[in-house]
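Listed next as structure tokens is one chain, alone, in the form predicted on its own.
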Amino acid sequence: MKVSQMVLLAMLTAGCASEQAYDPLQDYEELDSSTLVDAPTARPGSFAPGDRDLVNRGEYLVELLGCGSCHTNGAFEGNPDMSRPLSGSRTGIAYTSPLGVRFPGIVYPGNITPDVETGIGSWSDEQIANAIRAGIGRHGKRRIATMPWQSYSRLSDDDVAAIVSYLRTVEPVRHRVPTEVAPGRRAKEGFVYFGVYRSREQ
């Protein structure tokens, strides 16, 4: 190897060493815990007396499946806003890995109260059932990222009907969540990754 080549190699090596590799954890803080959220009680008079058992079953299942832990604002940080349960989260969930790409794709858990404008109040029973059991969005275009539909796909028709009936009875809350962020774009709101790390303030 010529002296000039050795000098060039040394310069390139020094330049690479001076550039620090991106440490993804510098942009994240570890979460202490997320919170299990009790399902809100059905509104009195929001269902027929003969449907009480069905609604109670739905409430039990929503609590058992932990729906409120994603769909209640603040639950990811251990501080759920119980004045607006099930109305969606302003903290999103990364659906692509932030450990490899600085700006991951993020989805914000939706409002599943029966508010007509910002929730599921204008959804049909079939649309809600499809979101639960197949992860299909309202317009049937694609699966909802991060929705654990694979786990819910084996719910019986009766169980899904109970969940739908119960969700119709909770207090409607007007709360619009942020829109999904595509991979490669910077999010304006915080997000979590696997419930262990939360993005630092943007």
Second form
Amino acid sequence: MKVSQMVLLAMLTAGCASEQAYDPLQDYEELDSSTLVDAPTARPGSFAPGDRDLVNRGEYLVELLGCGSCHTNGAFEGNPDMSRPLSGSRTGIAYTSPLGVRFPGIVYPGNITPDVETGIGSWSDEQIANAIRAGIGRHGKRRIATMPWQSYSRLSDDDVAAIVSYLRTVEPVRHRVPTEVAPGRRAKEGFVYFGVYRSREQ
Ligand code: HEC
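Having gone through the form predicted on its own, I am curious about the other one (the form predicted together with heme C (HEC)); can you provide its structure?
Shown next: the complete complex, the earlier chain at its head.
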């Protein structure tokens, strides 16, 4: 099948909406997609592709794999808060389509600094590895929505160990991200939506 046009959209909620003639895009603002591929980490620019040191390698991988582009607050808006990198995003990601329903389900990229209460400080290495490679939440029950764990599923054990080692060295930040919002409920915080759309025209 020929894909004639693909458009990547990312939007933020804004303002209030009228109830008549629902235009699915009326509540959204298009973001500059370049802001969405930035992947800020604690120490930007410290790439070390050949480094065998576990922590340095972990930092390199976290930067390469773009963890900060979701897990650092403000990154979606192109304004990452680098005083608190990787401490979670107050802007959520819709995992059901806001184009079809008024109030989509939303998850918030969590705090992955080693803070014990609000981050992953009390998670075991295995729990963190499972979240990254298999998208399994802490208690092993729920699938993590929207995190691109499928892309990370073939990371080697060494690479995952490096990522975990690095995450354990990041400054712990006390920051609890908003609770996820079930579909149909109105979210109190903003959110973005990632989607790929194919034109129906040939
Ligand atoms: C496209 C955005 C995105 C990217 C990129 C991303 N994550 Fe996530 N991640 C999420 C979201 C959203 C959640 C929470 C999902 C949920 O609550 O169901 C999450 C959850 C997690 C969790 C579980 C912690 C928690 O509090 O739920 C860990 C650990 C994690 N991510 C680590 C990483 C690492 C390490 C990387 C880079 C290799 C990464 N993530 C890249 C979006 C992302």
